[in-house]
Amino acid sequence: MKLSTISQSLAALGRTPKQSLGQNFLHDQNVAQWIVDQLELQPGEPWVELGPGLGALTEYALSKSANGLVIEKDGQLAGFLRAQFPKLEIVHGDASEFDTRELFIRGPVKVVGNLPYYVSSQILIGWTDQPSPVGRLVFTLQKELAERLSGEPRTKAYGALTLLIGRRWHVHFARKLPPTVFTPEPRVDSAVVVLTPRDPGELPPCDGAAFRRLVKRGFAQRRKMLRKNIGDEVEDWGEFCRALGLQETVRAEELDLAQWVAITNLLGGKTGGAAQDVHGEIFDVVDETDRVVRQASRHEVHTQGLRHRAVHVFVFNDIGELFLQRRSRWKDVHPLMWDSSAAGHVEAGQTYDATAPREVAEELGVEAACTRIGERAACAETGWEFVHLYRAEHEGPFRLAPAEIDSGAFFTIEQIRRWIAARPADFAPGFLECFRIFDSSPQAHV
């Protein structure tokens, strides 16, 4: 969008850029096209633009894929965009408050935006938080913030934000932008960053909440030795540092991401690794009537398709939203697929009713009473498991077992229905069977 076009459009609207909304309009067409190119959009691929303003990026994104959605806080500009792009889905709303759960139905989306400086950190954290429906982000930010996101250990820019975003995302500082490419010109330089998800196997699993807490504590007083900031959580600091190969005088800013993950796991007693001992766990093998006939290992029942027993638990909050977990990459079946709040096998000699609350405690880290609400006979869709479905209530927060669960969140029942209808392959087959049971029962309308 040319500078003259911006001036004419604003004049037609009878207004000037709003400083309160951080409005600085991009007028360099070459830069706009370059930014959109960083999305690597394919025809028909879903994309979202945050704060499109007058549509400088929008027109280039639409030329690559018509499957777009834009979110504009300024109501007058939202109306302008509807007139300019009548076939585009436009949401009049605040990108920092947008319910990103609505995007899972679209599949992995790509997100672009020239973010207002005053709210860019809030938007960045909200749109990169886990679980995320986003497969790639291209953001224009204040250069100082971009440097913090892409900072290296032992530099001034490196800090808690670097690590909190970096645990899940690769951050690439793509380009610096001078103030002259915007109108009105901001008083500082800008920069474009490209964020792409880390491969699930790139780092050992760790408790995300514990990682966040430790990093924030570690950088609370960044010039102090780490011992001063988190030493109260360690019984023997010298032994702790030796186990990690660290100097006892180490500071938070000297540790890289992998070392922070190692610290989190050592303090939490977790060392990573596979979620199950597939040969060591023993299950009851049952016949077509769910009568026990013998015992076999997890490996045997799964590889041979033997009938066995399992529980699924649907955990709801007080407004009726259902917590879903994304299965860990370590799972021997259906890794990284969405599943029930908690689920697990009934071990040899155990009962369904005893197993349900145990699975909630082990996977979610909370205690909750479980009420049985349905059953499903063993079939190919359940992995030849006889499943008993239970309901529980808990508000969280949960302490997710990192080797069992990649991430999780509460979703409305309607969001889940639409998501399943659009993308059933995102879900573990056993969950789909359980959700059908739930959705056809009175429990679905409680």
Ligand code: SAM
Contents of the next structure:
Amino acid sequence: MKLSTISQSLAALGRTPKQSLGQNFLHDQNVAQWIVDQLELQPGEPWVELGPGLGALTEYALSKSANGLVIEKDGQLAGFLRAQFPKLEIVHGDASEFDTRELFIRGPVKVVGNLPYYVSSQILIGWTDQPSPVGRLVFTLQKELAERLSGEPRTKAYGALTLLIGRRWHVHFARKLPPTVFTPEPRVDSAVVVLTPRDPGELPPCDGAAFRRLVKRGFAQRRKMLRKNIGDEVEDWGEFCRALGLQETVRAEELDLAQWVAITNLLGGKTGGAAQDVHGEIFDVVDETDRVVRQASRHEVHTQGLRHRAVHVFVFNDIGELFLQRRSRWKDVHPLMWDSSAAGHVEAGQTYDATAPREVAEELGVEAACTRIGERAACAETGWEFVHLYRAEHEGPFRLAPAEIDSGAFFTIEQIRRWIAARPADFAPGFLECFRIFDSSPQAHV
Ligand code: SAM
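What's the form predicted together with the named molecule like, now that we've got the form predicted alone?
So here's everything in the complex, that chain up top.
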């Protein structure tokens, strides 16, 4: 967008840029085009722009794909954009408060923004938080923040933020931008970063909450040795360091991402490697009336399509949202698909009722009473499982079993209905069956 167009548009609106909303408009069209190119948008691909302003990036993004949504906090600018781009979906709202769960229904979305600097950390954290519907992110940030995101160990820029974002995202510091490409010119330099999701298999699974807590403690006093910051969590510091191949005098900033994950897993117990011990499990084999006829190994049951038993548990919070888990990439079936809050097989000699709360405890790390709300006879869609469906109430937070669950979140029932209708392949088939049972029961409407 040309400098003269920006001035004319603002004059027509009878106003000047609002410093309180971080309004610095991009007038270098080559830079605008280059930023949008970093999104690698294909025709029809969904994208979102945060803080579109007068539309400097919007026009280029729209020329690549019409499937866009923009979120602008300034009501007058949102109105201006509506007039400019009548077919574009425009939300007048705060990008730091936007409910990103709404976007799963669109599939992985690409997100772009020359962010307002007063709120860019909150926006960055909100839009990269797990589970995330975002497939690629291109943000213009204050240069210092961009450096912190992409910092290397043993540098001043490297810190807790580098690791908390870096565990899930690859961060590429793409280029610096001088103040002169904006009007009015900001007082600081800017930089463009490109974030792409890490393949969940790149690092061993680890408990995200424990990782966050440890990293924050580790960097609380970054000049001190790590021992001072987290030594109280370890019984024998010397042995701990030897197990990880570290010097006892190591500082937080000397450890790379993989070492922080290793520390988390060493302190949190065994979590890495393949998902569950799937080999030793024995299930009851049942007949078409769900009567036990014999026992068989998990392998035998699944390869021969023998009828067996399973539970699914739907955990609700007090506003009636349902917690969905995204299965770990280490699962032997349906990796990375969305599933019931907790689910599992009934082991030989166990009952459905005893298995439901046990699965909640094992997978979500909490105790919750479970009430049976439905059942489904064994069929091809359930993988020849007789499924009993339970409901439970819990607000979280949960301690998700990292080898079993990639991430999870509460969703409204309406969000889930729309998501299933738009993208059924995102969900494990067993969950779809259970959701059908739930949705056709009076329980769905309490
Ligand atoms: N994208 C435009 C450009 O490059 O010229 C404008 C960029 S300007 C740095 C930031 C934009 O974000 C402004 O339009 C401002 O009104 C908007 N904004 C400020 N706070 C916001 C928030 N919390 N949510 C959404 N937009 C916001």
